[in-house]
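Just the one chain here, laid out as structure tokens, in the form predicted on its own.
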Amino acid sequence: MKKEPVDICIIGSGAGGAPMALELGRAGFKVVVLEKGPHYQPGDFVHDEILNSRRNFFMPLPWEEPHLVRQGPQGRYERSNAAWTANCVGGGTVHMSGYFYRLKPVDFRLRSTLGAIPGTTVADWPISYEELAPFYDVAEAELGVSGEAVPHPFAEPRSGPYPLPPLDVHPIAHEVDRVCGELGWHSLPTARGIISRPYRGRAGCAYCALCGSYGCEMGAKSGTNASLIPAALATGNVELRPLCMARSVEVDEEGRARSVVYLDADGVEQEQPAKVVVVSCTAVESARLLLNSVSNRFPRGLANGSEQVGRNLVFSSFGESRATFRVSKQKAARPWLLNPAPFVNRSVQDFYLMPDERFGFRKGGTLGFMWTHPNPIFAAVGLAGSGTAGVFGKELKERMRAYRDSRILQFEVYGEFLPTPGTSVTVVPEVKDKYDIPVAAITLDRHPMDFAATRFLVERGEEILLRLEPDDVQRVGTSGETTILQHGTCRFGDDPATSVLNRDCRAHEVPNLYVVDGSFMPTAGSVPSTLTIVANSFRVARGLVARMKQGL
């Protein structure tokens, strides 16, 4: 069934999407949102692992809606729910940890500064961090974020405060900050998108501890469900309609996007005509929609004729290690380990851009310091391994009890994923989602450099690790990636044969169609990108709102 025309139907509501609903529905443009998940409240957020880590509460189930992954171009693909964020209102941004970082000048310029990389496609970005330093400043102030700016090698330039006081740190933070110190390096407050105090209506945080995989009861974190949502649906311009699955978007003779076709809560098929189309499903979602959005004009898929959609996906590099402190060993020097403060806060940059090649590469990443996630169930698994090294019995008591006689200090790596030919998303015909669309495939195919850097910061944050005098460290990887993170696959650019999108988010061969979750980013820095997706959804947001009242 054909709805009324609307001026802008976006589809997905996270860190891309949210945005433009706000600043359309504010600018008195009439918007319909559509998300495939569902629209979840505060009393459905319940400290419940089981529910929200183990079922579809977030993440569809793989013989539903698979992700098809292979290692190389002549692997084998395997089911799985890898490269999901959430199905729900707010997408990602739901049950975000919410680190918070921008990125820096040098990440929008990353091809001029290493020169080309054999083996990549590394691009510079078309615009710059100063074009979007000031929607990093609105981004930060419509979420809530609460941080503290303190002088590093490779701070970003800001024009002033975050809108919030950092949230309280457990002493072993002041201990961190006490061996960077000794090594000569610069330990730094983690700006988080949680709310430290009463913030637009909404709680400040409760402390805990729960955080990542859960959403929150509190209304503190500051995903789009919390704050970018409620007030676009305020606006009274704003329609939501949650559990609605784009599968395509139809263009007119033209070659311009006409409406959004969609199978509604029960499963019907509808039609959304629009003036402007927003895709915001994610790197991996939005070119699968793109790619399955088959017409005469666009045969190889909308905005395809550059055969460009898909490609240069990039995820993040990972890396980890622990440090194990045995509390009834070392409570007596170190009373603080007894604190339950949940938020260490603390990460280093000094490595972020190398100065040279002596190490094989030159940009480096992010080391983020937190205490290991609560979950036992999760942690009962990781102690009782798998395959020939597993144990059960009496050793994983033992195990058990040694973990909880413990605090676990570890660090995350946000290094730079490399964009390769090889790397990709596509659609395979044969393999169908429960909605009977194609579903995306990706192939990894990874730089080595990637491997080099992210080795280089695991052993440099160990380093850290190690002069806290722990029982124990434990490295847990050095060659992962973080797929929730995603960038590329329609990347923009000034030129149309090598992007997808334009400077302004705006679709090279389709005049009325944006493209504003990571698809956009041509590098993903070395930090987490929410905060960037954020800011640049609102710098295309306000000047979609300029055209459209110029008429153009």
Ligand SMILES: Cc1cc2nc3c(=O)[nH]c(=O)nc-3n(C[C@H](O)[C@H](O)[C@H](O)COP(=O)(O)OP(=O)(O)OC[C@H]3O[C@@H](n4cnc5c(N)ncnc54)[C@H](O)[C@@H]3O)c2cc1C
Contents of the next structure:
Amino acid sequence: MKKEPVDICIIGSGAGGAPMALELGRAGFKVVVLEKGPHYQPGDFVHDEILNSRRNFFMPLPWEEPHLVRQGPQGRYERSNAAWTANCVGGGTVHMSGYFYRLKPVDFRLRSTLGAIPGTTVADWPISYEELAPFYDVAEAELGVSGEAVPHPFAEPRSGPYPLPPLDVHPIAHEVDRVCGELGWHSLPTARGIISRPYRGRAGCAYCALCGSYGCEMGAKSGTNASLIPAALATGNVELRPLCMARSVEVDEEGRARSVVYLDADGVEQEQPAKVVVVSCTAVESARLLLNSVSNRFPRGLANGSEQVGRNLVFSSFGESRATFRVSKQKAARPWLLNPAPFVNRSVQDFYLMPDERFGFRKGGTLGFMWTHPNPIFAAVGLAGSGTAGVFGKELKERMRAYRDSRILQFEVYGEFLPTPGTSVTVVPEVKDKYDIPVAAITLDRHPMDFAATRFLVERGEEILLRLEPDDVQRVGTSGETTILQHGTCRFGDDPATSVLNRDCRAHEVPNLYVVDGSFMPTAGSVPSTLTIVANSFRVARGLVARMKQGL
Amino acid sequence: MDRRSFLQRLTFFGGGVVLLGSGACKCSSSSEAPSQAESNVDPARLTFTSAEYALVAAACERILPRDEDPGAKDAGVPVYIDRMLRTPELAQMRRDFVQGVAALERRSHRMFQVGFAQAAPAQQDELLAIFKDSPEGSGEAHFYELLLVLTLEGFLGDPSYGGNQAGVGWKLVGFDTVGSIAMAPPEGWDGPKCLHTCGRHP
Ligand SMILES: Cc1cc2nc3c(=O)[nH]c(=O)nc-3n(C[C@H](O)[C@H](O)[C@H](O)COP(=O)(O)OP(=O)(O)OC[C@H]3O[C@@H](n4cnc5c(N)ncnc54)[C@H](O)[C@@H]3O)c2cc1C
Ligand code: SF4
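Structure of the form predicted together with the named molecule (previous: the form predicted on its own):
Shown next: the complete complex, the earlier chain at its head.
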């Protein structure tokens, strides 16, 4: 059925979609937000690991809605649930941990800083840090971000303090500060998308420890479900339609976006006409939606005349190590190990960029320190191992008892993931999801420099862990990728031959189509990117509002 | 048939997410006839016949045997597995699991001339180790991984799913977050019900 036309139809209510809904609603335009997932309320978020972390409360099951993933163009596709974030109102911001970083000025001009790196498609951004910075301020204030800026060699300039003071941390954070100081490095408070005090009618964090991979029953986590979406709905101009799965964006004869076709909560096909269509389904899913939106005008997919949609996919490089402190052995000297405070909130960015080529790479990244996740099933599956290295019976129970006597500190590496010609998203027409829509197929073709940098960062992190004098340090990995941080599939740039979007995140080929999730980012920085996605979406929204007010 | 390891060990951001992944369902294209077992399910059970149930109970007790601390049976793990495999979305996993149970039973007869549930603990361990160490992608390895993970879920999950009775699993690993710094689920919380109904897409 054809619905009443609106000014703007936004697809996806997460980090990218919500700021657009809020700003356009505030400006008085009529907005419809289509969201494939349900609209959970804080009371729906219950501390039940099976429900939250192990089934499809947040993320789809891989046999109902798979992503196909393969290693290299010769690899075989595997069905996977990699690269999904939560499918519900608020998207991945609902069950994120909320480690919020800004990019640094150098991230906007990586190509000109590093030069051409063979085997990559690294490009500068068409805008600078200075152009985005005011919108980081807006994003931090609208969402509610807690943190403390301290000077260090790679500190990005800021116009003022964070809107909220930092969260309380576990005493071990001060140990991390001490040993980093001994090493001549800088231990930085990690800003969080969590409010440390009551803020704009929301209650402050209760330090419940079940944060990442859970929804927040307090509304203290600054997911768009708790912050921007309620504010958008309060404008009275925004209609949110949960359980509505967009299938395609339709175009008129001139090749302008005309409407969005979607399946509603009852599985019935609907068509929502709009003057402007905004796509924000995550970088992987937005590319899929555009590639599935074929028409006579765009036979290879919407805005894909230059065959750039889905290319230059960028995730985040991942590495991890863990330090185990045996409580029974150490508690006399370090009674604070027993303190249940959940947050460590420390980062090290001294290796964000290397001074020269000596290391075989120039772009390093960030180390983030945290306690391992308390989820017990998750922990026990790890203790049991797998294959011939796996254990059961007495040995497994011994490991579980040893775990009871442990506190485990870990760091994660957020490393540069260089774009390569081989890493991309396409659609495979033969494989469809439960809605009968062809699914996204991801090819990974990693650049060796990423692994060198990640290994280097893991080694530096281990130096820090060892100085804390734990009973054991264990390396988890140095060559992973975090597929929930996704970017690049609809690059923005000034040249329509090499980018999908212009600097306003409007499609070069479709003048009333915008993409505002991580897709626009030619490079992703070496930090988690959600705050950047939100900031950019505020930037794009303000530009769009200005143009629409002038009747463009 | 693709039976790759079904665990997606996603540890980003200390996120603690280990979803049941791709191979959790072998997704055979043939619409298999329901196994004979399905028609004779023990009336007291949801998934298993009484013989299958006895085997599952014995097997998960070898994964987590009672020693100075409670074991899988004390925690109610067999009840958990029987219930969980009834989840409609896990239908293929149920078929895989029941097939694996039959394979384990056959192997026990072949090696020890008794059913798995009647075999001695050392023999049961030997059988489980064979399945565990089978090549990645084999039906045996797939079944072992299902058994292991469902046992750990039943031992350490919310008690409303039928396992972790009296919180014995949480006591063993020292998990006291829920009910102390994290609010316990509301009175009468029914996790399995929410799995079926909360926010389901059409
Ligand atoms: C467990 C976890 C922890 C994380 N922790 C952090 C962290 O600490 N720091 C950080 O910076 N980032 C973190 N992230 C990443 C963060 O979630 C993403 O960067 C962010 O949500 C991406 O924003 P987005 O707008 O692209 O997508 P999302 O916020 O996920 O929004 C996309 C929305 O679009 C909807 N959608 C998709 N397709 C359709 C369709 N066809 N029709 C209708 N709706 C559709 C989805 O349901 C979803 O709600 C974490 C992610 C996860 C999964
Ligand atoms: S109360 Fe705090 S720690 Fe718990 S989920 Fe909410 S924001 Fe995270």
